[in-house]
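For reference, the chain that follows is the form predicted on its own, supplied as structure tokens.
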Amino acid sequence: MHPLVALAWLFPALTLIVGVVLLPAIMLVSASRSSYSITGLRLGEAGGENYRNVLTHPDLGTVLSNTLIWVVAVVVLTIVISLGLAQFLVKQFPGRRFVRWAVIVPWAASLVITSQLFVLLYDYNYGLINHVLTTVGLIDTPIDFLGDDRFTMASMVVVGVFVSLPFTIFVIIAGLNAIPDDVMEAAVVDGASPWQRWRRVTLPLLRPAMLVATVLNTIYVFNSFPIVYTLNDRNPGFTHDTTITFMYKLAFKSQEKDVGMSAAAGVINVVLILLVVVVYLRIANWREETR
């Protein structure tokens, strides 16, 4: 095929990549090295000052630890729970199709709507969760799930897992359906118990699917702005913020109100995500798993 013909076919995709990925990235880096007024007017070059301000911010340590807890907790719980639910959903039982459709709902719904629904469920005075817990006698007084520092992060993790399950379940279902029947039959003939078949046959053959689910969930959870912001917007400061809401507040809700600092935090956030993904892929030996 002539190179010009190939370029013509690739032109729409290349245009999309340049317009949606490359150009915004260049503008983000440019903004991170610029100085802005409180109204967002560009004042000139700032060099590396914005990066220094972000890296020396007194709340950066708290934000990074929150991000680590948030990402690890949501991704690990999502993978573990999805493994069990996916193996249940590949079995034949009455109403399986309806259950599979129902599982998709949290994924199809808007994250803001889902998060706001949980805000109502967690409400201190009128929330359904507190009502049920007090009615059955598990607690004497309502719990401030989103206002008490002891429960805020755990409450956000629950929502993060809830909205991450559908995608992960269906990725693992696809992996389970790709396992050849003759391999499982051979394990049965060899006398392997159900636990041995799962540990020595099913789980190793699921590793490519789990690799994809883990990487995509890590990126997705890292950048999950609607959940963290909607559940945590009532709390002042950065006590329960992650890097994605940290950079938003730097531009619009903190005392800094600095777009340049926010852009610098955005660049740092992208670098952190890439580092985490690269380290995970090296540990998981992704070339071998996806061969």
Given for the second form:
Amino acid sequence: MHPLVALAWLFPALTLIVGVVLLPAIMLVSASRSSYSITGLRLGEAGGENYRNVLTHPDLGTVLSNTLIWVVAVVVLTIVISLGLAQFLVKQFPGRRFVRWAVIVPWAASLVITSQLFVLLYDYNYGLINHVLTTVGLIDTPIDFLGDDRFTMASMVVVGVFVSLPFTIFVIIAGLNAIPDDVMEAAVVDGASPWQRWRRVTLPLLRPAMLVATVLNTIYVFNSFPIVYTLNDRNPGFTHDTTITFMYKLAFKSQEKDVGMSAAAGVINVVLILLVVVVYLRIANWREETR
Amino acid sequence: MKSRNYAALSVIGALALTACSGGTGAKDTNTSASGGADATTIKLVAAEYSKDNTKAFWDAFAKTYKEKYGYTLEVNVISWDNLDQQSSTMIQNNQAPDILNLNAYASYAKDGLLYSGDEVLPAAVKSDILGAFQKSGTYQGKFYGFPDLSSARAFFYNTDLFAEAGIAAAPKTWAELEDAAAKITAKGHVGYAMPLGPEEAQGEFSMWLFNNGGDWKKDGAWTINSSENVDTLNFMKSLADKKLTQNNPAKTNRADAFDLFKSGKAGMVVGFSPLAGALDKDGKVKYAVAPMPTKADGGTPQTFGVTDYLMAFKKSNNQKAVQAFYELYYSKDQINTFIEKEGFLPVTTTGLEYFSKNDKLKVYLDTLPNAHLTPTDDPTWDKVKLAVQQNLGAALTGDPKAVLDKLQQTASNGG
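Having looked at the form predicted on its own, could you now put up the form predicted together with the partner chain?
What follows is the entire complex, opening with the chain shown before.
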């Protein structure tokens, strides 16, 4: 076969990769090495200045630790809760189809809308959550879920978990359905208790599904902008920002208002998440999994 | 086989998602027309003041503009939330609009992107614009920031809550305000709704500091940490400390403070004419509008005025079309219709006359010609404003003087 024929077949995929992945990446890097006026006008080359400014930013430490807490908390909670819910959803029960559909809803709704909904639920004056808690008598005065520094991150994590659940649950359901019945039967015949069956048979066989769920969720949560931005918009400064909202605020909201610096933060973001994914795959020994 | 698919999926997913997360656009090709011929189409990027009226007005405007001058106006109405980001992106990509409607202009003038009034504004229009706005629109001796409309703040109070708390009249001094807030708070309501959150902290603080004889900048020098301003912020902090405000004022945005007032929960708030419009429309809350109380007894109430701008970007061949745009916009039919529909205040002398027939606007119109504005004519302010928005709230839990000292330093260093 002529080599050009292969190229023709590859053409759509290559265009996509060049247009959607490579080109924006190149633009991002070039923006990160330029200096910009507050209006967005490019003033000239900046060399490494933008990177230096980001790396020496006084709030960078806060932002990084926020990001770590945000990603780890959301991903771990999501996986644990999904494991339980997926077990439940593979069982046969009347109305299962309906419940499965219901689980997808938070996934189908726009993140901004979901976040805005939670802003209303969390509200200090009118919020349903405070209303219920005070009516039941658990608390005397309302809790400022989004304004009180002790609660802000936790409130955001709840929403993060809520919107990550559907995808994760369905990945794990797929994983559970892929476990062959004969393995389970063999375990039963060998006298394994339900816990042993789950711990020794189900969980190891779920490993590939969990691997995918963890990697994709990590990237997804790390890059999640609407939740953190919407729930945190009343808070000045960078106290509860993650690297993604930090990047946005650098470009448009903070006193720096510098597109170049923001682009540099963007490049650092990409490097960071790639590093995390590679390290995770190493630890999870993905080469072994793919054999 | 199955697990290989999973691994491949995660790698592709990783690449795709990380790539999408970048995307602060860089250079693009310049699409503005070049060559000898005059531009026949110009692009307007307008701020969305209201869902109902803004787009409708500009569409009708474009139609008249086409009929009268033969140019086509491409109208883009963008919400305030996205406006900064979009305009910045357009300029990065060399795709600046011909006319941009924004709340700042000085940085654009500094970058040499704008036409000055001499180039595009008919002389009659310039002399019609109120002095305060001519001043705020002038950067380095040239008029660049052409105002589209204005607003002035005033003091709103809930008359039902005032009656319930047994307060006879609107407070005239800060001491009376504090007293009123205490009485309303004692009845289980919010005394004074104070939004010092990042949305508009500079607006709330401006209204207070102007009524204590303070200013952001005096005679060309920054005075952010002047003793008057420190006093002012200390007083605001004391209101918050005594729980006479809503919960957590440092983290309350203006929209949320207005919501408190609109739902009848708050006794007092600093508002402006669109808030009055919304209250009248709901018809739920009985309220009255008064001048802002002053610190000193017997002081003259000052008001904080805000204007937004319609600035014109210098491009080859668009000058005539831009001129025609301003000639039409500043004609009485157009500008007054726009301002009236949106519920704002005029920026021209003829506009003042036109609106003086409306009694409800009297309290604002009287103060408008002497309104204090923030120093929008200084490009440094564009950054100082952001610094104020992000940092002022910290004063309520920390040391007001230290916060203002830091802002003063930021301003003196040029942002």
